[in-house]
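Here we start with a single chain on its own, the form predicted on its own, put down as structure tokens.
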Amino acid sequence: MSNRVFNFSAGPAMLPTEVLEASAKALVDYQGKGFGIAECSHRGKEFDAVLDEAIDRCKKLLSVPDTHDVLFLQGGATQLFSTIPMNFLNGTAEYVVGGEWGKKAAAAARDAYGEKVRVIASSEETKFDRPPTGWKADPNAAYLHVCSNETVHGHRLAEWPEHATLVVDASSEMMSRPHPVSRTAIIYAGAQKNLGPAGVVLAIVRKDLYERIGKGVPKIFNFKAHADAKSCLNTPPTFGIYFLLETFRWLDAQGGLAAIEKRNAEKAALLYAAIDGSGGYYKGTVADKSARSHMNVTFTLPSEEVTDKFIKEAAKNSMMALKGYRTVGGIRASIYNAMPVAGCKALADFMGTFAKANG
């Protein structure tokens, strides 16, 4: 497809062309069977094989140990903000809030469970310009919740913290690099950043947590019930899961997550070099450069008027969806796995040209 633009949307986001084409073919005619993958029963052998391969490839890509289940859920990561405490909050849960999504996760839990939910660190006072630092979690807390990459504010946890029951919202960096699955209790992510279309949540859950689930948790929100049913407790988003399978195949073909991490670092470095080399024309929004995201590059220009001009001119040059999140403004370039190095180079070159013309 020669007419595809560089789509810097934060999600739903740019997806690999090879994955789109393979999924489109399967949508019309799956393996020459005369029906599409979205038309077959979730109880049938065709989709059961899709599930088996998707689970197996996910486990291999992330080195998921036998102590954990791979689940494909619905409701978005936002629903898990509520279902995680519903299932596992026995005692007190602790939250580290580094941005918009960490704040929303903590608020959802606190609305339902009040003082059982503690925010032990927040960088809101500095407008979420960095991850919180200097905090210490209670090792006896029911769980410690963090958001590993804050999509809106453009920073990440380069290293995930240690905790016996670590819960990680990895929505905007899932499979962008290897993750320490074996020492986490739950990792979850909405698919619409790095994995596929909106409508699927990938959750990796340590099995020993199931014993915490109370009898009053409705079956549809019960993680063990979903695990026992191999993510088919109700009709799952079959096409979305198939799409994830094609993404997993694509990631394997790229050399796995270590290779993807290297490419993502190269892409991010191009844009941060353009920011840092602009003489202050572009200002990065993250105070701690070591915490800059490799998925969401955020920066500002001298004025809103110039920012609007930047966005419009970039669009004319086939670079789309660069407007920052509605509550913070500025520019946000989301450069998930599917964004090629060429896209980041094109944006970096445009940034240099634009600064010279409008400085």
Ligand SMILES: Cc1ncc(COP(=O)(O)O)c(C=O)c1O
Contents of the next structure:
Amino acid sequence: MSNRVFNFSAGPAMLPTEVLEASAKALVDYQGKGFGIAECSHRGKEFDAVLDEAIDRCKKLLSVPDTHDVLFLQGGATQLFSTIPMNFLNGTAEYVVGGEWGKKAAAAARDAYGEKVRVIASSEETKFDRPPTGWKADPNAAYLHVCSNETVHGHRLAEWPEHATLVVDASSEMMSRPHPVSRTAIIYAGAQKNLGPAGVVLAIVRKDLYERIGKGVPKIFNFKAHADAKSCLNTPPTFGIYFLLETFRWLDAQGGLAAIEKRNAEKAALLYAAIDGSGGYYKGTVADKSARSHMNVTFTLPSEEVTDKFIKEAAKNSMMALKGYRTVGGIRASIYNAMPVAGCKALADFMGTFAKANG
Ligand SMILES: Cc1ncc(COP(=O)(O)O)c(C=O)c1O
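Show the form predicted together with this ligand, please, because up to now only the form predicted on its own has appeared in this conversation.
Once more the chain from above appears, this time first in line as the rest of the complex follows.
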């Protein structure tokens, strides 16, 4: 794959070449058996071994304790915005809203459960330019929901908060660094940023939560039913799960999540240095620098006109999908695990040259 570009898409996003190649091979002919991994039963021995290895590797990578299950679900992270309250909201749930995704999660819960859903902090007043600060959650809330990396606005919770029942939408930073799974009730992520193709949601769920699930929850949305069936309640997205297994193998080969975190910090630092060293030509959109995302780097240029020019010229230099989200504008460079350091170097160099030529 010699013609690969540096793809800065926010998701579906760039995936590691080695993982794409291994998955493509398994799609055509799985281990020389004459059939592909997407062509065999989810109840057969081949796929069962895939599931076992994927769960095992996920547990090792993230140090998932035996108190938690690893689930492969469907419906995107958006479906979990609804199924999490459906299963686990008894009492009042609290939401911290730092951006579009936190807001969507809270709105979905509120639509269904009204006053039982409380937004305890929001940074919407400052156009979500930072995570909300200075809030205190009720320790007795049914759960506290946060989005740990706001994909649209480019900021993250450098440290995840403490709560007895912490629920984290980690869609855009899953496995980009080690996560404190043992003190988290639920972590969930749509696969299409750091893990694989769209269609799979990785969810890590603390088992004691299942006791809260009411009788009225339809089985297909019931987390315990999925756990009891080892994610095979119905036909799961078998190829997507296989792809995740290849990603987990790749992450291990990279040295695990601590090594990945280090590389991601190095990549992000290259781009933030290009922004901060531009004499104000590029402006970071995140007010609190300590909260800058290591996955989605957002910044603006002096005008829309030069922004369009930047995007077009970058594309000519094999750097694609840099346009910012429609409500934020500017540029968003998504630099998930698969983005090599060379991609961030190339973009940082291009930023320097472009600012000189157009400043
Ligand atoms: C943080 C976050 N949460 C949720 C979603 C929604 O994911 P899905 O499209 O899989 O429902 C996204 C998608 O970009 C996201 O970035």
